[in-house]
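Presented below, as structure tokens, is a lone chain in the form predicted alone.
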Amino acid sequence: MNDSSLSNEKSFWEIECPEIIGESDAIKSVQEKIKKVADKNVTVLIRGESGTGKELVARNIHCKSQRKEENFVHVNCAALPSELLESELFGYRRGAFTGATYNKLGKFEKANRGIFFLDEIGALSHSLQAKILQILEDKKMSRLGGINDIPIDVRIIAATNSNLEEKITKGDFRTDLYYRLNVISIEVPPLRDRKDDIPVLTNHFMGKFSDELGKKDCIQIDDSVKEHFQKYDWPGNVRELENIMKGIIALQKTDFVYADLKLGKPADKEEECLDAKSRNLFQIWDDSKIKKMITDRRDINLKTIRGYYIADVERQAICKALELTQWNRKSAAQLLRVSYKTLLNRIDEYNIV
């Protein structure tokens, strides 16, 4: 796996300061907080669901900070197993382990004097949490296999879509690290709580992708689509809207918005989890209808009935796990104590969307 899939380090001069789009009170509150903390050399914890724009907030802080001319290094802590992530973060000395045939610079060293954005901080193992804490406290680190400590000057910005307080209660996250990271907290609101911003976001993405995809004639979004946008719950948040707009511009039509993306489905969370086909499949297996089947002496095969009951319960459990983890399927698999592959197979089998 190459570095581009793990991090993104660019100097201030290589990127434009990202704009946070929106006019709602919720997003204005985020913008105001960024202004207040950007030039303060303190750690920031950005919280919010997947797709809300936590990285955008981090980059905004960077380009408004005193470290804007230095590197912005981004690492997703959930992207790699703990052992590989450790070598990516801290680097290693030649001979530190089998296959270490050269000295490797870690991401922390690359971020020296700049800003290090640790995304999905809740996915860190206990051993890596301890090492991050040491950097925050001592301003020093060491490479794997290294003898000497290396002075390090980084401003850490962390982000999470998980409940760190709950992780602390379960013993999965260190209390001392939490307080070190949570000096300033910025909550990025989900799109369903800032629907006033949907029209301006829609126009922004329309212009962006028209330029990127070379579409000179910009498609018109009809009122029915706009109405669906306002009614939809946006579980994927701004990222989902961005991808929808990219598809609309690329195809130059809005037909797929209804068919493929099911924007017209009910707002009820349980119903959202099923498409029309799967709802029809499972709704016949409620108690009253099964009792009627037995009374009418139709198919009363216990194995058949048990199978449909188990499938229905499994589906409901999967939907609940996905809801609790904001549709993070890896986290949902861990919550359900099944393999990631098994969960994907069940999602496909039960037509969960």
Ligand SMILES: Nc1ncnc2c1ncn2[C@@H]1O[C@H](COP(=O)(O)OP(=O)(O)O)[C@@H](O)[C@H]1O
Second form
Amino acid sequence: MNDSSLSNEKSFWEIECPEIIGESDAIKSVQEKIKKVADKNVTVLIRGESGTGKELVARNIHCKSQRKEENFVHVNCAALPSELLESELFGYRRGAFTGATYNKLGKFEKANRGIFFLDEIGALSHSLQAKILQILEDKKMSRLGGINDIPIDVRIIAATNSNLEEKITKGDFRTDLYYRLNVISIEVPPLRDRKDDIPVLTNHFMGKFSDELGKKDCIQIDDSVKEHFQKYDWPGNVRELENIMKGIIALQKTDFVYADLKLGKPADKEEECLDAKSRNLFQIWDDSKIKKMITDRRDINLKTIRGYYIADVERQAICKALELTQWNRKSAAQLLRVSYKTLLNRIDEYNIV
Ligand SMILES: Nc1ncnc2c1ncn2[C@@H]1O[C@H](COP(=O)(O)OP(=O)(O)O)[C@@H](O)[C@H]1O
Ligand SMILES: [Mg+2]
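To complete the pair, please output the form predicted together with the named molecule; the form predicted alone was given just before.
Full assembly next; the chain just shown is listed first.
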């Protein structure tokens, strides 16, 4: 049973596995591997870039495993600071620390007898790595402030988009934990290395979002858009394609994809970005410029000036973030703490090319 299965009334064995769509040899071998390992009670390490489908693979293993009737608990190790994550994972006893006014059940206990999906495992702190190792080796854990060890039976599936071997060399990841997790490893390749999957995924998402968004007539995706999809590198992988398709179905148009999915070499773009910045009419906000704007431009008012100024600063921040990340828009979005989609929209809006 998992969170989504609670909301419908199907019995456990009727729950359908979320389908892993794809026709490439690469995705077929992922499906084969899942089939082989799902019903064996072993730890699995899923590797791949963000958006490739690691969580989907983990959920597939769950629903094909002997633990399918038990919980599937997902925790993203990168989402919380270490102390908070510790109390999320292991729970605490009342009085364990200031603010612990009640007993809290940890996620590991919630996953007991089921599957625990530890996402972004590379972000785990040293002390938490030791605690996870204890669960794998001794099958027990303790709550924060707890006196007794609690027996725990979970099958761990871990996922990472970072290079764990590199982390081991740097001393950031424990070798013994690595070997414990890496009993079976499944590599989910980036979408750019399995472009054969793009047409079937496109059709799949078209059907899915047409249903979800109540759009009865399927929009036609013309050949030039399909060609663009094939040429594009998909840094955000299947998630990016999924979002683009959602946009196409919601807006019932496709013309924005060319602006959203820019083709080209990153090296050239950095220069162009700086160039665009230097061409900017309202770049330098010194005294004389402001005076000129007030006296010469009868078409603008204080509110417009404010808008121009904010836009300039925003554009400068975006250019800087792109420069710092070698035009990796995903990393730039993270750096600016906005969604990837927002960043793409702004890049388009400000004509940063
Ligand atoms: N092969 C696939 N078939 C169908 N949907 C997919 C496939 N791969 C990824 N997705 C969808 O793309 C999105 C991102 O996948 P997810 O498993 O969250 O990636 P990751 O955990 O690697 O970041 C999800 O909505 C997922 O359902
Ligand atoms: Mg994920």
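Positions refer to the first chain, counted from 1. For clarity, a rigid core is taken as the largest C-alpha set superposing within 1.5 Å between two forms. This structure is a prediction, so every number in the text was calculated from the model and none was measured.
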Next item on the list: Using a rigid core alignment, state whether the CA of residue 42 is displaced by 2 Å or more between these two forms.
Entry: no
Next item on the list: Kindly check if the Cα atom of residue 320 is displaced 2 angstroms or more between these two forms relative to the superposed rigid core.
Entry: yes
Check: Once you line up the core, how about residue 24: does its CA shift reach 2 Å between these two forms?
Finding: no
Margin query: If I align on the rigid core, how far apart are the two C-alpha positions of residue 344 between these two forms? Answer in Å.
Written below: 13.4
